[in-house]
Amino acid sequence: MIYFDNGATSYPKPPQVIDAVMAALSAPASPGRSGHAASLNASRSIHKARKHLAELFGLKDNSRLCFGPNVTWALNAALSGFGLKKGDHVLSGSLEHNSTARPLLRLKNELGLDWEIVPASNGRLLPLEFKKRLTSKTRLAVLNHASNVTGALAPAREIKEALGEVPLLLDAAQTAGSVVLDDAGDWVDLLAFTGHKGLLGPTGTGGLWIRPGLDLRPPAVGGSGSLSESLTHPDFLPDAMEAGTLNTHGLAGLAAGAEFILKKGVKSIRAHELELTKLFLDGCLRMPGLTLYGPGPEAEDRVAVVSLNLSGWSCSDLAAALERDHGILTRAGLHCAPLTHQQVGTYPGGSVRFSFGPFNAREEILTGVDALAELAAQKRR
């Protein structure tokens, strides 16, 4: 098996991640719910995850890093808790995932939110286009840091500079752990991330960082392990955003994944993934009948995600043939991002997505290129 579906979830997980999950599952503990040693150890594993992620993202106060089940939870928590009201103006890019688009549409329909989509130019989002659309009623901007379809990396810091005082909610689902973000605490206002992709952790983990000075309405209230004498939910972070028992074993694995990345270095991971992506794109560019979407092979402003279509093949049949005949796992379809596919002209048919990770090798990339060439030749015959 050759795994080219890291954009969905990373594989394989480092052995340290699996060991940490198993150790946490084997412990009789619930974090923050008891005073015995096992419970304290569980709390320490969650604190370890906060500490390592804060270091990765350049966050000075890790107590403002709140854990939840995934980045979808984080984006919903940010958007629903921000206090948006009728007539408020919100900007987003045109390469957003449904995890952003659907909650924005719901707020538009239910509250009368003025949601404006900033179109990409040649597959790229431009800071000036955000600045041109600012009004006195603009309350928030939402940005997918990297497209899960085309791999295009948005100039997020430059867009934030163009926004000025307007807060930025950054969706780092495809960049956390694989793109350097160690200064995010200096310019991002709300940072949403997932644990099971570039951070190499288990599924069921993710979170939201909230900059000082911003207060969100918690998405849920209930048990928190603190202020148990009061019926009022805590108003301090992270407890305010973490009602209920956290995914302790998942976060123990996430802590191990983040520690692995810190030791290896995000710059090293980024360089490796970019090398693989360029190698793949170079091979595809010479292939008759193959259409690529997104930045070119020379571009640095992309992540290790490539979408394509091959003449004579539907995307679903092509993905099936890659797996059946070559043992290559990809993802076909619309990738939960119809706005992006409409932007690049692949809606409603979709495309086949190849997404590479830190454990892929050059030999696997070359095998993938050869497989596509063989399948292209089948149709030409």
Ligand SMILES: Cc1ncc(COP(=O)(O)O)c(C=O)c1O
The other form holds:
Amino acid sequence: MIYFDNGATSYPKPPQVIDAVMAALSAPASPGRSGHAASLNASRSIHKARKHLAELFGLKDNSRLCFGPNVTWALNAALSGFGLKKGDHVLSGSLEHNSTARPLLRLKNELGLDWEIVPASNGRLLPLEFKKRLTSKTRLAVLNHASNVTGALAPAREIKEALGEVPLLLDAAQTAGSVVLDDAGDWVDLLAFTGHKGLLGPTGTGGLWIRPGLDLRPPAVGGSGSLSESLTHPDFLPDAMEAGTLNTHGLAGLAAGAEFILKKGVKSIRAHELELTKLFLDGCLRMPGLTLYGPGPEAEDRVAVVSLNLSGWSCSDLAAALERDHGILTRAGLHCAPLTHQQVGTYPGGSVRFSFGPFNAREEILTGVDALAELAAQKRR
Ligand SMILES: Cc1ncc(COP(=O)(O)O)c(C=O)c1O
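Please supply the corresponding structure for the form predicted together with the named molecule (the preceding block corresponds to the form predicted on its own).
After this comes the whole thing, all chains and molecules, with the earlier chain placed first.
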């Protein structure tokens, strides 16, 4: 089996991650609740996850890093808790995932939010396009850091500069752990991430970092293990955002994933993934009948995600043939991102997405290119 579906979830997970989850599952513990040693240990492993992720992202205050089940939770928590009101203007990129598009549409329909989508040009989002749309009513900008369809990497820091004081909510689902983000605390206002992709952790883990000075209305209130004498939910972070028992087992795995990445270095992971992406793009560029979407063939401004179609094949048939005949796992369809497919002209048919990870090897990429060439030739015969 060759796994090219890391954009959906990373595979394999490092053995350290599996060991950490197993150890946590074997321990009798609820973090931050009881005072016995096992419970304190569970709290420590969650603290370890906070500490490692804060180091990875360059966040000075790790207590503002709040855990939840995934980036969808984090994006919803940020958008619903931001205090947006009728008539407020919110900008977003046009390469957004449904995890931001759907909550934004709901706020538009239910609240009267003025949501404006900034189009990409040649598959790229430009800071100037954000800047020229700012009005006195612009309260927030939402940006997918890297498209999960085309792999296009947004110039997020430059976009934040163009936004000035307007806060930026960054969806780092496709970049956390695979693109250097080690100074995000200096320029991102709300950083949303998921644990099971580039961070190499288990599903059911993710979080939101909230810049000092920003207050969000918590998405839920309840047990926090702190201020139990009060019926009022704590207003300090991370407790304010973390009502209910956290995913202790998953977060132990996420801590191990983040530690693995810190040891390996995001730079070296990025270099490896860029090399694989270049190799794949090179092989695809020469192939008759193959259409690539998104930014040009230069790999530098994309993550290790490539979408394509092959003439004569529907994307679902192509993905099925890749698996059946070559043991290659990809993802076909609209990738929960219809806005992006509309922007690149593949709506509603979709595309086949190849997404590489730190454990893929050059030989696998070459096998993938050969498989595509063979399937392309089948339709020409
Ligand atoms: C850019 C982007 N945003 C959001 C998500 C949602 O991730 P999750 O399902 O982990 O919340 C994904 C993953 O599918 C993604 O690629």
